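Listed next as structure tokens is one chain, alone, in the form predicted alone.
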Amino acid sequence: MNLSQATALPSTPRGDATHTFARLVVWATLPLILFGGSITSLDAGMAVEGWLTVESSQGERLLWLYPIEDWFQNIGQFVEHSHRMVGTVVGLLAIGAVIAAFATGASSTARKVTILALVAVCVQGTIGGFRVLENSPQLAFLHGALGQAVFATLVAAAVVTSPRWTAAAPVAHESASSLKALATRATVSVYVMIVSGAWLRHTNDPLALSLHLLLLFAVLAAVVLLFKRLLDFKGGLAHLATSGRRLSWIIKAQVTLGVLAFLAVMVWYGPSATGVHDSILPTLHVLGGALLLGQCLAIRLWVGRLLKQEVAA
């Protein structure tokens, strides 16, 4: 077939409600995911104790009534408090996101994955908050490991809402199959080193170093086919190469920000941060693993929109 007559992404129709709160709700997760990695960088996972009601100098307060001169007392508790109150904002959007599908007569789709979305943010708050209730190293993990397939499910959710994917016409092509695949390789691959990091920056292991340093590679490979790949897409399936672009200026900034964190961790810092200046990179990695996953789930969702294998004559 001829790539620059394909006309499967028509122009995103505006003033979308579900959309736009399903985009709304992402961007909000990327303060709370730099927020979120500020603790474990800070260890500062136990500065506020309780959840939904907490201690502060003046007696135990519900959370949002927490007093603001012990928000800003230091940052351990400005980090950890502001996770919080980012993950309520969090919270709110998603369930805005969900009546929006529901009063404007969204599509079965929408409602069914907005739903989805608000269901992995409440689990994900909810791991939160028995983590600091138990004071769970454990926990800590898996309220780490977790909360990247959260974005990720947040990510899915803005695409699938997306009039431009309601409106998206699939068209036959040869490699179908196969760049589907490859989107899914890229995607695993990806949370897999993901997790494989939430262990390393929880227990400072050195076999999650190793094995964190051998998933590299992994990713790598699928990232970089992947992207390539993408990039000859023309015309009305343009957007698929605009999301090639952008998934390889992720992965070097990805790559150049863990050789970052490596350092900083290892030879600058060492692995227990004091402030800033020296949990930034390490976060900034954390945050720049979200991004990377979400785009691979983004690709894979569009290429299985937008591709349908050709069947041979």
Second form
Amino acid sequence: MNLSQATALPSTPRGDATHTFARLVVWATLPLILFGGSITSLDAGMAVEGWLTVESSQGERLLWLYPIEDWFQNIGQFVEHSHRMVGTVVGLLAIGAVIAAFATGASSTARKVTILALVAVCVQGTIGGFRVLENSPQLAFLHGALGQAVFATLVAAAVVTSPRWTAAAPVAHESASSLKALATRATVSVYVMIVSGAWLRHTNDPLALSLHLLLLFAVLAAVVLLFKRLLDFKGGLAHLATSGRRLSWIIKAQVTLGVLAFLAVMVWYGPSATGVHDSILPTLHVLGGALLLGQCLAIRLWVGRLLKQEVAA
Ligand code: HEM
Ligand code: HEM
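Output block for the form predicted in complex with protoporphyrin IX containing FE, input the form predicted alone:
To see the whole picture, the full complex is given below, headed by that same chain.
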């Protein structure tokens, strides 16, 4: 199949409500991950006690009525309460996506995926709540590792609800199956790496560091091969090449941030940060992990949607 002959993908029209909400959920989750990562870096998981109702200087308050002077009292309370408030915004936007999917008569796939995204956000929020109520380091680890999978689910919802996705017609390609397998391998290996990173971050176990670095080879082997192969797509499938270029930038940034996070935590400052200057590098590394996972999954979905295996004549 000459790739430049493939039918051009229609561009996503503006104003599709379900897709707009699904994209907003993804964008709003980025500051959520930044605030969440800062809580862990600053060891501020218990800076605000309680969940739904919280302890404040003026007694027990509903989360949303937490006094502003408490919110800005110190960096720990600021990041912890901001994380919960942004979590509320993400939850509302996820509800908006479900309502839009039903109100606009979106496809059954779009409806299912928006419901899945909402359930994922609710489960993640509940684990976050219980992490505080139980003051549990195990739940902190689970919340950290699962948060990245939740982000990937939200990205999947944004991809699958796009009008581009609905309108796309698959094109026969000789290596469709091998590309799908490679994209799956990249997604799974990145997630395993993320889980090992969460184990390291929440325990400082040297074994976790060894595993994290060992897994880097598997991740690089899959991700580098994947983006190199995607760069060859042209014409109507140029979208895949663009995704490949984006993936190459994200992996380079993430490996650099990994080295900087290592230096920050193990050499320069130690595992518990005291302010923005010493928490920012490990926190950005957490965000980079989410972006890498989201991009690998989006590529896996698009490869599956756009390419079908060419049967040998
Ligand atoms: C969709 C909703 C949510 C997402 C995607 C999310 C995501 C995250 C992420 C990525 C981290 C960083 C973990 C790490 O660096 O290892 C984090 C930390 C944290 N989150 Fe959330 N979160 C959500 C909702 C909530 C809610 C509702 C609460 C609480 C009431 C909460 C409480 C916490 C706490 C306490 C931490 C710090 C854990 C620790 O002690 O290390 N989160 N969150
Ligand atoms: C593609 C490659 C990488 C991915 C996907 C990745 C992912 C992650 C993630 C997601 C976390 C935090 C997990 C969480 O708590 O939620 C983490 C932690 C960590 N990673 Fe990586 N990582 C990568 C490469 C590296 C490299 C190359 C290094 C160092 C040489 C590194 C060093 C660390 C360190 C030191 C931590 C713990 C930071 C802390 O304790 O605050 N990572 N990694």
